[in-house]
Structures are given as C-alpha cells and as structure tokens.
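Here's a solo chain for you in structure tokens, the form predicted on its own.
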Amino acid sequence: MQHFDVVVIGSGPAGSAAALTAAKAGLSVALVDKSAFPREKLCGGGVTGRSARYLAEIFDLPTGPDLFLPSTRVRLTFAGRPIGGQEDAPRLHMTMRRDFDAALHARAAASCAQVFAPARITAIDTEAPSVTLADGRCLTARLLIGADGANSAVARALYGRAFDPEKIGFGLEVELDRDLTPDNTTEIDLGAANWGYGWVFPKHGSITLGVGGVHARNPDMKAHFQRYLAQHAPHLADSPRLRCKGAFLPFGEYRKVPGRGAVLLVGDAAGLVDPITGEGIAWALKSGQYAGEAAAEALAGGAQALPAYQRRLAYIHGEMRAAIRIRALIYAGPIRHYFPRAVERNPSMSHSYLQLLAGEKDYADLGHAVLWRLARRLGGSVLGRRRAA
C-alpha cells in the first residue's frame, strides 16, 4: 500500500495539468494510466489559441515547429458545398495527439509526479479514496481525481457510468497523405453529420479526416464517414487497408457537479468539451489545472476540494450552457437547412464561427443581441424560404 495526497487516473492533457499543478503545490501525486506513453488518441489534433495560451501558462510548452503546424486558412462547408472561411483565420496549432499527450505527460513525470503507467485498474474505491492495480499494489489518496476520458472508470465508479451514449457524441477518423491539404487549408464540414461536421485537419507528413456529431442522431455514423472521405480520397473509400479509429465524445453533456466527496472529474471525464466545435483540449487543461489547484486549497486549509473546484469552474459551466443553446438554435428543426445560407450570405457569421473555435472569443462575448439577431436571421430564413413554396 502507497499513500498520496492525490491520485490521478489517466495521463492526457487534463490529468497531466492536474499532476504537474498539484506536485508544483507541494503535494505527493501519483499519476496512472492504462498505457505507456506515447500512445493514439482519437482527437482531430487542433490546437486553438486559448489552448496555446493554457499550455504556456500550465507547462510552459511553446506551440513550436517540432510539435505544431500552424494553420490561418480555413474553408468551411456544408455537405461539400463551400460557404465561407478566411484566408487569414485565426491560428490553429495542429498536432498529433500521440506526440502532444507525450509530451504532457513527460512534463507531469518531470514534476515529481509518481508514475504508474502502463497500469491495469481492477478497483476504484470512491470513498476512501483508494485505486488497486493489476499487480496487486493500493494507492491510497486523500483526493482522487479521474481525467480518463470518456468511458472513466472514476465516473462508473461514482455514478454506474459514465455517460449515456445516446445523448454523447460519436466520432471516426482516419490519418490520410498530406498532399491532400497542400496549403495547410482547415476545413470544417457542417453538413457532414447530423448535430456535428467533418473535419480535414492538415499536420506535419499527414492529415486527419474525420466526421463526429451527436451519437442518437448518427445511427449510421459510418456512413457520413464514407461519404466525407469519397469527397476528399475516392481511391481510399473502400481500401482494407484504411486504420479508422473510432471513440465516444462526450460534448454536450457536462456533469453539473463534477465528483462527490474527495473526487473530482475533469477534461472529458467531466464532459468539459465544446457542444459546437467539439474542441475538448482547452477545458482540459483548464480544469487539470484547477482540480490540481482545489485539491492543494482544500489540503493545506482542511476545505472541501469539490466546492473549491466548482467555484473555479463555474465560467467553464456558463460558457457549456451558452453553447448547448446556440447549438439548438442552428442544428433543430428546419433551421439546419437554412444555417448554412445564412453563413454564405453572412461572412460576419463565418468570423464569428472561427473566433470561436480558435478561441479568440468566448460564447459569453456574442451576448443575447446577437443570439437574438441570430434567431430572427434564421428565422426569416425559414419563414421566406416557406412563403415562396
């Protein structure tokens, strides 16, 4: 048996910020993941500039030519149809998760984090806190924190499972030549899936091609995936020796309260991912780095962690419901098909868009006009579209 101050389960971005924040505070951490490192991570590997900036801020790790491709063109699309972008977008940080998440935890080992990796769970006690691995060791906590993805093991411990899959979000994607995006062009697909896009993200020597959207509303998710790649790689849509990857991501469907008692979730685990963009990287790192800075709070002044947390988190949550609303607003109902007209005629609307997913803007600084003007757009959309039938 080996006590801690903290455990950490899992090793990508949000555990690795909470390791390297809660050891940074003095605290004895253990940091366990199922793999050795590095390993693949289903993640289309955009980099946004708030993401940037909780990189530099958290690991001190500049978004530099061995780990980054820099991105400013973005062409947005729906179904294959262009309907806007910039040439001069806001930059996106494009990376490989295996060497990004790599990185990250080498950084969290550097800090005096104890590693078990690659470690085999068979046990989560959410009330002691205690973990069991394979081989027979206890890792006792006074916190647990559970940064293990979308399927956490932390969060079925607390909760039976993790989320509901039908009301998550699903998505596929293949690495591809780079020669298909030989101008590091962005693109981003609206119409690719339903409650979702497509996305072609150029890196260094390939590019991801995916497609993601609600999982209830995708009952044939493959299909929109085949479709997406015929577009851009027809010779490759029904080679067998195409890799796809698939995983659940969980956007849209964010625990309220995020842990019970001496457990805290964050990054995917806590369902901090983007309900439009799909981005999960950011709150990743931004909720690591918080859990690791409640947990050192409520340690050192005898306080609950939980409450510490959720205080910090609190404009994460505004900024999910905010999201969660415009996303019902342009995906339901008839308004779907008129959106994207509504982009084309618009290109203040298509900045807007990539403000957001570079991270340029908060979801707080659109405000209610210009969701109202959002609305009547649309509306009027649907309504002159239906006055002409």
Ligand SMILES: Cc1cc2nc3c(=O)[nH]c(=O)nc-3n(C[C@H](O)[C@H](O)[C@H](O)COP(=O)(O)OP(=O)(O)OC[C@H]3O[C@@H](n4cnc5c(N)ncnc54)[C@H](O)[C@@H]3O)c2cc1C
Second form
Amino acid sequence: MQHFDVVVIGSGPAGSAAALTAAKAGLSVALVDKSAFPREKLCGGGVTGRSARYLAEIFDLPTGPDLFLPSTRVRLTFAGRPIGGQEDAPRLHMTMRRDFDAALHARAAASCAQVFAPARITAIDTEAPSVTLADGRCLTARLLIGADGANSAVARALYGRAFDPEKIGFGLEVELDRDLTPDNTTEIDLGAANWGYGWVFPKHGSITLGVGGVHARNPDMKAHFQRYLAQHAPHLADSPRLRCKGAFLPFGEYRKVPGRGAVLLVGDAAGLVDPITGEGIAWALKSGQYAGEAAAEALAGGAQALPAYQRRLAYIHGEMRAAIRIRALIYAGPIRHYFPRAVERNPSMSHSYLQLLAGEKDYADLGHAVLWRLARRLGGSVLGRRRAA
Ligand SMILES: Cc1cc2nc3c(=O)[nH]c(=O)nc-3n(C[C@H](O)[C@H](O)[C@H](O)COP(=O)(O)OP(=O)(O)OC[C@H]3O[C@@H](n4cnc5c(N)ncnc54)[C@H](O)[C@@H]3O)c2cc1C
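Having seen the form predicted on its own, the form predicted in complex with this ligand:
After this comes the whole thing, all chains and molecules, with the earlier chain placed first.
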C-alpha cells in the first residue's frame, strides 16, 4: 500500500493539468494512466485561443511550430455548399494529440511523486478513497481526481455509468494526405451530421477529416462520414484500406455536481465539452487546474475540496448552460437550415461563430446581441414562409 495526498487517474489534458497544479502547490501526487506515453487519442486536435492561454498559464507551453500548425483560413459549408468563411479568421492551432498529450504528460510527470503508466486499475474505492492496480498495489489518497475521459471508470464507480447514451456525442475520424488542403484551410460543414458537424483540420503531416454529433440523433454516423469523405476524397470513399476510428465525447451533458466526498471529476469525465463547437481541451485544462487548486486549498485545511472546486467551476458551468440553450436554435431538426442561412447572409453572424469556434469569445461575451439577431433572423424566416404559404 502506498499513500499520497492526491491520486489522479488519467493523464490527458485534464489529468496532467490537475497533477501538475497540485504538485506545484506542494502536494504528493500519484499520476496513473492505463497507457504509456506517447499514446493515440482520437481528436480533431483543434487547439483554440482559449486553450493556448491555459497551456501557457498551466504548463508554460507555447503554441510553437514543433507541436502546432496555425490555421487562420476557415471555410464554412452546409452539406458541401460554401456558405461563408474568412481568410483572416481568429487563429486555431492544430496539433496531433499523440505528441501534444505526451508533452503535457512529461511536464506533469516531472513534478509528481510517482507515475504509474501503463497501469491497469482493477478496483476503485470512492469512499476510502483508493485504487488497486493489476499488479496488486493499492494507492490510497486523501483526494482522488477522476480525469479518465468520456468513459470514466471513476464516474462509473460513483454513479453506475459514465454517461447517458441519449445525450452522449460520437465522432468518427480519419487521417488523410496533407495535399488535400495545401493552403492550411480549416473547414467546418454544418450539414454533415445531425446536431453536430463535419471538419477538415490541417496538420503538419496530414489532415484530419471527421464528423460528429449527438449519438442518438445519428443512428448511422458511418453513412454521414462516408458522404463527407466522398465530397473531399471520392477516390478513398470505398477504399477497404481506409480505417476510420470513433470515440465518444460528452456533447451537452455535464455533471452539475462533478464528484462526491473526496472524489472530483475533471475534463470529459465531468462532461465539460462545448455542446456547439465540440471543444473539450480548454475546459479539460482549466477544470484540471481548478481541481488541483481545490485539492491544495482543502488539504491545507481551508475548505472541503468539492465545494471549493464547484465554486471555481461556476463560470464554465454558466458557459455550458448558455451553449445548451443556444444549440437548440442552431441544430434542432425543423430549423437547422436557418442558422447556416443566417451565417451566409450576415458576415457579422459568421464572424461571431468563428470567434466562438476559435475560443476568442465566450457565450457570455456574445450573449444577448447575437442571440437576439439570430432569433430575429429565424423569426423572419419562419414568418416569410408562413406569408408565402
Ligand atoms: C472525434 C473527436 C474530435 C474532437 N476534436 C476536438 C478538437 O478539435 N478540439 C478540442 O478542444 N476538443 C476536441 N475533442 C474533445 C477532446 O478530445 C476532449 O474533450 C479532451 O481530450 C478531454 O480531455 P481529458 O483529459 O478530460 O480526457 P482524455 O483526453 O480522454 O484523457 C483521458 C486519459 O485517461 C486515461 N484513462 C482512461 N481510462 C483509464 C483507466 N481506467 N485507468 C487509467 N487511465 C485511464 C486515458 O488513457 C487518457 O490518457 C474531440 C473529441 C472527439 C471524440
């Protein structure tokens, strides 16, 4: 048996941020991951301006050319039809998660008391709290942080399941030849899936093409993926050699109370993915940092960890609530053509969407002005149709 102040399970962006923050505050931290690093992680790898700020703040990691490819050219489409975009859009930093996560893990690992990776967990006791590894070792802690992603074993130990199958998102992706977008254009297709979208993200040595959305509203996501792929690379659409991969992401379902007792959930395990843009890296980093800070505050005797963590999360939860409300206006079946039409006709609407996508604006910043414009445009379209009828 080994004892630590904090055991962090999972060393993606959330877990690495939590471990590093807690260790820097002087706590003894064990960092456990089922994989050795570098490891693959299915993701578009779009790092926004918001994520870039958190990377600098938490990891002192600049968005330099070794890990990131900047993209400022964005094309917006709807089912393949161009509807807008910008040559000088707010910058996205495109990265490969294999390398990105390895860099974060290395920084966190260097400050932790002990790292267990790869390590298979066979039991989690959320009351003690403790975790048992496959080799029989038992790690006990004053606080346990679950940073183990969308299908979190820690969340399952707490609640019986990691996510609600009616609300979870799902994405399919493939890596393609770089020469499909030689000019580093990022593409978003708002009609490629229901309650979701398709994307082409340029990388240093490849491009990532994918589609994603609410799983329950896309019973045949593979067909959406094949259609989107056929638009970009018809010669590959039926290729038996092409291997797309899929993964869940919490797309609109977040935990209002992310944990219980001495257990905190962060990142995807807490459901912190933007329900409109699908951005999850930023809130994973920030919630990890908050959990590390709350752990330090609690173990210094100042507070209980969960309320201290929840207080810090209030702004992120506000953003999640705002996005969930707005997304019904964008994605709901009968009106899903209106938002693309509004983007097409109104450059300022298009610009607001790109700012949101690039993490340069929060929902709180866009707030009422954009919502009002959007509602007015949608109202105008509905009235127009009624008059025509
Ligand atoms: C198809 C797709 C595309 C996406 N594109 C983007 C994008 O472009 N930009 C963006 O910002 N977000 C994107 N996201 C969301 C983003 O990937 C996640 O929100 C982000 O990775 C969450 O970080 P995390 O640290 O919480 O979890 P993860 O990154 O999933 O890390 C979890 C870690 O826990 C480990 N783990 C899991 N189970 C166990 C266990 N039982 N024991 C020990 N360790 C365990 C894993 O090995 C992993 O290292 C995308 C997601 C998907 C599915």
